[in-house]
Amino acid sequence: MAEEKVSKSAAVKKLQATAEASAYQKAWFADLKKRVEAGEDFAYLNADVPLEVLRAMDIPFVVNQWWAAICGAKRMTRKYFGLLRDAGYRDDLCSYCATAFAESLDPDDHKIDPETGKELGPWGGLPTPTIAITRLTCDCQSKIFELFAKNHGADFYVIENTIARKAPLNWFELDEDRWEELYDEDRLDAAVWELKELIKFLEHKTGKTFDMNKFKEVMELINEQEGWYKKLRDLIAECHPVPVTVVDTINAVMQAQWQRGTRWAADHARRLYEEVKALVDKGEAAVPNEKYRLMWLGRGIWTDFAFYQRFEQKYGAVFIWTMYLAMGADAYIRNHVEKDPLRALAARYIGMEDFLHMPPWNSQWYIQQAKQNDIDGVVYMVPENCMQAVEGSYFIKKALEEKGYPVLIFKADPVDERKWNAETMGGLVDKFIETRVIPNKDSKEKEK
């Protein structure tokens, strides 16, 4: 794969909610850095760690996948992965997990640029964490987090992962209200025990106390937030043409997801829905010549968001679906929080790896979502260096194509720009649209 740097145009974003989310996130991060500099404990978490506990305890934290995306968007990963290579590590470590570890090797991090007077590094660099937390969902991930913690002198904490013994194909119909039915009882029991141990560790480490009433409030705010995402996901699905594309929804949704459990995040989700609904009511379309509706599987290409828009004018092909909004709609809501808040949280986080990475959980959900959104073709980015993100890609492709959805699989990386060439990848999608998506839709329309 070509590794030369290619010029990239900026993605065109139209929503005020997207700009608001970015502005809020920058202000929040600046405040977080001040709190850390003042001596507060600061945690670095993997995305599948139950951050709701830290939110309820008011412990500052950053999520690994969000920070890797920021580093990728700021074009820092070329330098960081070069530092990994120079330090004797493999050059193909999972980029999501290894980016912050690589940053910890950067001698320039947090230094002041003499020309601008600003700290070097993305957004001034990651503050020095005192805690690093991950789950044992991947052999590589836990070791990388351990090395990251060692470089920063942080306490390293690991949460066990359990494996499902049953795989309900309709998990997205069960998880909101019937989550006791969705999971094995002993699996939920083990996860609740892990949560209680995490709370003990955090109380001892930080001196802060876990408040169950505050925790219930956090859980209810998240249900409120994800409820708005569900309304938004369903609204977009029923619109022909769609009012917005993934370029707006990914950033607007995900920046608020890392703030979930706050009043701001719930209110932002409502504002996002209302802004898109207003576009629908006005009859506005993101791409007026929409002809083909595309689903993007896998992580976002954080280094080149404009890529998603390059097929709109040429073909009327619009990326309307990603896992980011859809997971918010289907995977997070847990009703009946008041009965047992910790058990409700356990039911939220223990299934995330199943929903995203384990066929037939993921493949059946993708089929259901493709049908709901009238998808004409699926573009599936599979990283070369992440065992989790392979996600049973063979089985996913097979399941979708058996239902009549053409699938293009290509290998790339969400944050490592050395492994991305927009022209090469764009050519693959061009060919896919011309030779598979268009003929497949024409054939279906003739059959009608």
Second form
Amino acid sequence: MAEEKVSKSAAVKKLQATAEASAYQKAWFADLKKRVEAGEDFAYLNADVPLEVLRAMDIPFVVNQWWAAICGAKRMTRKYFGLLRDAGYRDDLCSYCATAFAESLDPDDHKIDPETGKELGPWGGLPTPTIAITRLTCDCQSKIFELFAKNHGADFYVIENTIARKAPLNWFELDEDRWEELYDEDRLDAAVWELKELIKFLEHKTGKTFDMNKFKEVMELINEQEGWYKKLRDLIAECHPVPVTVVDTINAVMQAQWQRGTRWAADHARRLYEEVKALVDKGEAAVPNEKYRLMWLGRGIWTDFAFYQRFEQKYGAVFIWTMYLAMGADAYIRNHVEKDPLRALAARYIGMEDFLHMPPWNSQWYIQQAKQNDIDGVVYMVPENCMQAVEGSYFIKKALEEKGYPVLIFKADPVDERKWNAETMGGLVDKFIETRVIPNKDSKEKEK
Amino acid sequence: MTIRQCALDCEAFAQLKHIYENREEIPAKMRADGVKVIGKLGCDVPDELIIAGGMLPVQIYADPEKELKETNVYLEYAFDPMVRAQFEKIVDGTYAGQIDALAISNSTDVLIRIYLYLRELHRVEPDKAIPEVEFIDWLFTRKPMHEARNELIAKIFWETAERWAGRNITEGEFFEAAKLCNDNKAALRRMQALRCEGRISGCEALVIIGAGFFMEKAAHTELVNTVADAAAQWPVIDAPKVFFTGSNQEDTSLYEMIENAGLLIASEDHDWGARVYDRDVNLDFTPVRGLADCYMLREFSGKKAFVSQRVAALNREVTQTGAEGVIFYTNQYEEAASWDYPSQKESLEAAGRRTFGLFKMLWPCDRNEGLADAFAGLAKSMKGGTD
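The structure above corresponds to the form predicted alone; please provide the structure of the form predicted in complex with the partner chain.
Let's see the whole complex now, leading with the same chain.
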């Protein structure tokens, strides 16, 4: 089978930091399971929930998008969506958010295969959460989280979402220091209120106390971590050829991003930077024949990471950019935390939806990033069944192409391998490189 | 059954039907007389403020026959077909000639996207004939902060309405408009009571309710009350009563199919039906408090509520209606309610009610093969036969 040839295991990762992040996640997850088994509260969070509060309160948690990616990479989707169907739910919706709910329907999740001795659930299955928190950034998401919470007997908590009236085009220049200028004041006020309510809920539920000094420490650690990502993103951007591709950076960054606010995550980000810097200093290239630099827009293809590498030998086309590193670099840092730590966090978490899913903020950032990274072509994956990821693809394509960056849009699903055909998708990218990227670069070179 | 002769013989109903079928007529006439016409997208745009400013609110609706030339350029496939068709009329210039501005409420995630896209279109393609757009960002969770924030949202829209009206809107004008709207809802609730008795069909109700989107409130109230007076003597429809939950029905075609099959739609929870008269503005509150209270505390909608809230809401509504069964019907890409369905079905069936689910439906409804037969089977089985 063609798809098997380019399975996840075929993706070649070169960085120690990537392997280290994966190893750390496994050890951390094993420890988390022990804590939950010992009776600690355990929270399941959507990615845009301000996890910093839970970190400061030492409440163990797992982030939905990371867990869905693990389930996708472990090829659990087919089974899980069958379980959804059997329970009367649609099996073709909201794959990113419904994966964990589907897993909660699996009676074998925490069992061991008697014949092979292997765990049947991904990483032995998700421990039973006592808390499920999401934001109302999508009509479906809160419903799915509530169903998930009910299945696990967990408390369900939601945080509201507001829509920006102000939309300055250069958010990435304002967000670190000038967030009062970036956002509508009342949106920040509401978000701070939400944080205070969340703290009250968590204190009541877990019996733990929110410590503002600990929280400041968490926020400063995050600034440290994301600062390394900024240096790393800038380093990769200026290297021709690049020292690493997205296959390394996505895994190294995404896993550590969900550990943000810990000493380990900040140190890991530093080690990641230093490792890549050492490669640069030695003159090493991820793809020595790099000719074309590609940007990947949208979520990662968790079921087929090797996809990103299949254009390297044939064309010298290298995926060098995804949002995973660049969001860390540009969207998380909030300086002068000490002035008002909760407001600084509010200014981080309310922006995530805006930056990624709201034109013109997303399109203007992509242009700036395409320029900084000297991009030759943009491959843009739009999920078929997720309204949250509907983010103005027309405007993004138009904005990038008007600036001279060819864009390929295709439909796919980040975790549902049933909807993924590497040959078909690869063919689309082949054609795009041959008919758009190469001629476009040639003509730019001639102009120079 | 659908629209019966007794209804057609009623002059007030005939007038409402004419307005329902000729939706541009009154707004065009009023606009020619200098009245500003404000388009509404979403079910949570406060009529009260638009009316208080001396303007006419009209509901944006789709044209199922129109080719989606513009929409296919701008919108991804994940937008549901009715919204796609509404968007076409907004971006192709149709509405630019019919309305002076457009207010969009965040009643669904899809409409939030539509607002963002229209705002961005104004920025990047400013020559396009698209009306000025304002967004109303209510919060629907029921916490104290949300009440305060919703009062702020009402204030912001108040200022916008004043700008559109070109003058200040006084509290007195607001209360007068709110009373008009409350009276209108009261009249519609009279009509609803007759629906539950079986004296008004679902199709007739859609016409009575829907005409109100395209005319002055006071005139609509008068016609609805006149119809209610007459309908008290209309024959009772002898058919199993069902409750309809799901996609908005901007015309009567689907209801005709269901009622022609031998069922009676006694109520519904969509925005072109009974949801319109769900909750009054409390005139004892301050204006912004009254608006926040009305729009935040209406019955939980299929889009902006949790599964447990939707289960309870549907149970309440079906019980009030006395329906024997519930038809779940959602169009393709209108996904949120799909997550409610299994729990709602379980709860309703535990209470002895029939459920009938249809999802991923093509729009308009006549594009679905075998749909009329499916409803006929349901009607037969509800009447005691086998389906």
